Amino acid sequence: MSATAPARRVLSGMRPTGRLHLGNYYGALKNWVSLQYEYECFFFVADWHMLTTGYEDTSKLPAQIHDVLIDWLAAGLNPGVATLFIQSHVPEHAELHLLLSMITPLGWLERVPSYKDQQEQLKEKDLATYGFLGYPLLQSADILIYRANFVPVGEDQVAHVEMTRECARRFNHLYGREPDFEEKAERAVKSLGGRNSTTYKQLRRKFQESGDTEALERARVLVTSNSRITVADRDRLLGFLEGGAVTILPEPHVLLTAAAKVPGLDGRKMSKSYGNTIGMREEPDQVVKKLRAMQTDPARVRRTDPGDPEKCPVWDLHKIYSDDATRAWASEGCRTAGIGCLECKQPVIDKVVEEVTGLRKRAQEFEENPELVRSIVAEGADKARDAARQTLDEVRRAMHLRAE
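Okay, now the structure: that chain only, the form predicted alone.
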């Protein structure tokens, strides 16, 4: 008996590199906080992914995992509505990764854009390992084990989701065939009921004849929301929409997320590797010190020199933290040299300190109660394993790896 995931399930993860900074917060985490109330969300700490580039020293991993979880909870991820867990606590990820590795062409892994990029950037590390080559496939397993419908990513991560779609497509093609599939699918169409059967056929024809993706999505919703059909028929109908196989592993879709551009203290992208970050739980005095020294428009050598906000990284912080009136004041003052750089920074400093102070206060509850954090991720792992086991049962059955 197969199990189909809800039509609005989201999956995303984050490597535990330690305490998060404002770039992480505005780049992904704040968006997750919103998504958890719109979708069924699974968010995991990707500790196995840390081993792909940092396998030689894992002693700091427990503390780094704990820090990330504290930051998630302080930011507003709610374990009452979202499932929060640690990747290695759900071994089904590893089993699906293993099974997918048996059918994934080597060329697919070698052409992932970040493969050669990271080898170039991390020359000091020995990355000639199977784990590093296979990490995009582990990402695919992370997504497919939950039959996630959507993966929230920036444009630089779209290639990873596309590879996951290819893996699902290949798996379904190899193992989703069953005797008399079309005959069973046609019977399943009739079981939808008169009007729904007609609508399903029309939408299927629209997609297959003209590639109408909106029609495909409407047909999927029609199928997944129908409580009259069996789960096996549901999978047949979903597969029948696109071809001649049962959809065992649904293809995930990209959920492109708008991320605010958060500059680092030196004007480059905020990143721990650049040492230019402001932590989500930074000491307020340190925030003030760092922002007062933050790089500005290099053309403003003297207080009387006019500047260009678009060439100043502080302006990107104004776009995040300031209202229209403050931005207008800062832009005008910069261009006319009516205000100095420290004056321009002050409203941003005040807002960042206010935000960080709030995050520190919310984090304190969890820092003082580590048992609560352990309980949250234990419950999350139980829920995640339930969903993962359902998928693996179906995968094993399709591959004839399960005793009947």
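Please could you give me the other form, the form predicted in complex with tryptophan, since above is the form predicted alone?
Partners and other molecules have been left off, which leaves just the chain.
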């Protein structure tokens, strides 16, 4: 039996830093939840990535992984729709990482901005390790092993996806050649079937003659959404669009999250390392306490001083949580000193309490049933491994290594 081509795929990962906060929720998770209904999605907990900076004490990893999974499930990631798993449960990532390491110039890794930045920022740790240098390449393997088309990530990860594209290009260039490629590709075009093969030829010509990237993208969709062709033919057809080699590893695209900016309690970006967070499952009493103490417009010292919402982090919360009427009331009251800051915060406090209460409730089912969480990720790892093995098989074959 020959495997057939999958639909458009999304993949993303998150390091298991422990319980997630509202910045993680609005910055990434909510987006993942909506993507799961539009694409075939793979989401994983990147425990190996955690080791690249936290190799000294690994004892808390299991609990941190568990906490992240519970937050995912509470947020609405649906294991019946998306594939949820833990990176280290799919050792295929490691084999691809090793194979890619053979063809990756050191300069590519040294040039990734996060390499030097993180070493500077985490001075207390010795990050002059092989694993830390390889961090972005491990990420490339994570993405390429699923032949993901889209990778939803924040700005800070764009350089990693960019390097992944370079890796894929280099791999295809080195190993995607076959002696009678043109002939085989022409035959594959025919196997698309009458109308589709005509459309494919038209779109290919359009791209090759005038560099029309929209035509290229449409042709790719035509190929990847066809479920009757073999994987080998799909790879030929994708490669034939642009040149003379098989596309074994397709180049992924960043799916930039148009995320709401979640301010931390001190007004800086919400981040665990700043200690300014509100947890997705924070105790309601704590939420109230933290928000009441939250930073406001520093110019508003006394109740009688008018303020400027644009200089106040609470205003960013109003943008997320409040309706137009409440926002108008807050903005007007602030500028005229008609309301005090505590008054202004109250509608936000109510909404955040309501939100964390809902999340806590949904998390409870999973907290009380660790066996359920275990079975969800076990099933996820099985599904992920099936997909990963298919790619690895093709990779091994292309490199003249043992294929299963």
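Only the largest set of C-alpha atoms that superpose within 1.5 Å between the two forms is called the rigid core. Numbering follows the first chain given and starts at 1. A quick note: this is a predicted structure, and the numbers were derived from the prediction, not measured.
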property: C-alpha of G211 moved at least 2 Å between these two forms on rigid core; result: yes
property: Rigid core superposition, D308 Cα moves 2 angstroms or more between these two forms; result: no
property: Core-aligned C-alpha movement of H173 between these two forms reaching 2 Å; result: no
property: Cα displacement of R228 between these two forms, core-superposed (Å); result: 4.8
property: Cα displacement of E186 between these two forms, core-superposed (Å); result: 2.5
